[in-house]
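We begin with a single chain expressed as structure tokens, specifically the form predicted alone.
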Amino acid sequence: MKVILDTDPGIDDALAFILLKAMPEVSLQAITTTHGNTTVEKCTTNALKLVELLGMTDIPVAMGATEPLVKTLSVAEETHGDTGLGHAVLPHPTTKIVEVNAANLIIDIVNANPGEITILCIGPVTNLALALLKDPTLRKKIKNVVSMAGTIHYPGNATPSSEYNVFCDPESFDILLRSGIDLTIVPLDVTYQCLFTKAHIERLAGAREDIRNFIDRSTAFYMEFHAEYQGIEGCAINDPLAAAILVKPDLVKMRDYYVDIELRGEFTAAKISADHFNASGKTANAKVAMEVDVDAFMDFFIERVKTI
């Protein structure tokens, strides 16, 4: 499976990097970075640190959008720390980004592999929206998009009603929803059931020491945030679930829905909604993960990490 990872690392993004390294079924074609959990410059540095940690420096890393299409820039350093990687410290990278920007790299790779590329979006989808605006033919050439995004019934983690990735750039997500691309959405409804705890850290005994230490130190910050601001024990590892279903789709149960997004609401801006009962009469435009086998996912994540 040929995949482009579009990401804003980010603690849970970093765990998705680690899981992707442990999934030989996936052939990563590129890593494209965007604003989101922190600035795109810090996100790009983090991506380079992670590919060096994981021995993935043969994969091109391209820096992408510095800001959303319309709204002002948001960062979440209270959630992910000043660097974006919590308490974890990795060496400053020597690997360099490629000269082409993220949107153009997406265009180039998809055009060179029509019908073969899955784009895994685990941050705001600005890069993909820019690529679609520049080359509308991509809509028919991308195999599918898997996006960790939105919330259907679960409370929002950016506003009372919106999930952070969508909140960062709702106009870009609107472009994706209207693109006609085969789209899978992995919302907070399932990811917030997947709480990573100290008990899971203990189960990583036997994993490569530097990777285990990174997971321990990065998620410690994440757990502190979840405890203080959300009253949750552990931390939601949103992005690894979206990565996992690339190779193990039976971890979740999907529903086909017509999904829309509120762009202008006073209280519900950046909220996505799913037409459960086909009240609109519109054809479904997304598959939405609505149930998850939490234990199976946690087992999958831990066992795969141990294989690195």
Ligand code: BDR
Given for the second form:
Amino acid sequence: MKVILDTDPGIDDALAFILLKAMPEVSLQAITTTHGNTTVEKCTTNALKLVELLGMTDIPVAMGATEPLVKTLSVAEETHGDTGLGHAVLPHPTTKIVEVNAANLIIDIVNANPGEITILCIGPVTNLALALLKDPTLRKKIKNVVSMAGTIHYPGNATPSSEYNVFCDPESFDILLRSGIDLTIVPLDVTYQCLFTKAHIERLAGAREDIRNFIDRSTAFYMEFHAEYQGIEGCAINDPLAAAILVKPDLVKMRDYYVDIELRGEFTAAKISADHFNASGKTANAKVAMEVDVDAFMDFFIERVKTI
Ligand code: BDR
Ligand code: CA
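One more: the block was the form predicted alone; return the form predicted together with the named molecule.
What follows is the entire complex, opening with the chain shown before.
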């Protein structure tokens, strides 16, 4: 399976990198970075640190959007720390980004592999929106998009009603929703069931020492955030769930929904809604993960990480 990873690393993004390293079913074609959890410059440095940690420096890393399409930039350093990787410290990378920017690299790779590329978006989808605006033919050539995004019934983590990735760039997400691309949405409704705790870290005994140490130090910060701001014990590992379902879709139960986004609401800006009873009569435009087998996902994550 040929995949482009579009990401804003980010602690849970970093866990998705680690899981992808442990998923030989996936052939990563490129890693494209975006603004999101922190600035695109810091996210890009983090992506390069992670490919070095994981021995993935053969995969091109392209820097992407510095800001959303319309809104001003948001960052979430209280959630992910000043560097974006919590308490984890990795060596400064010597690997360089490729010369082409993220949106252009997406265009090039999809055009060279029509019908074959899955795009896994685990940050704001600005790069993909820019690619679709520049080359509208892409919508027919992208195999599918899996996006960790939004919330249907669960409370928002950016505003009372909106999820962070969609909140950062709602206009780009709107472009994706209207693109006609085969779209899978992995919302907070399922990711916030997947709470990673110290007990899971214990279960990583036997995993590569530096990777286990990275997971321990990065998630320690994430757990502090969840405890202080959300009263949650453990941390929601949103992004790795979206990666996992690429190869193990039965971890979640999907519903076909017509999904829309509020671009103007005073209290509900950047909220996505799913038309459960098809009140609009509109054709479904997304598959939305609404239930998750939490234990199966945690087992999958831990077992796979131990294979690295
Ligand atoms: C999403 O927002 C970011 O903070 C995380 O990396 C994840 O992609 C969760 O709302
Ligand atoms: Ca992310």
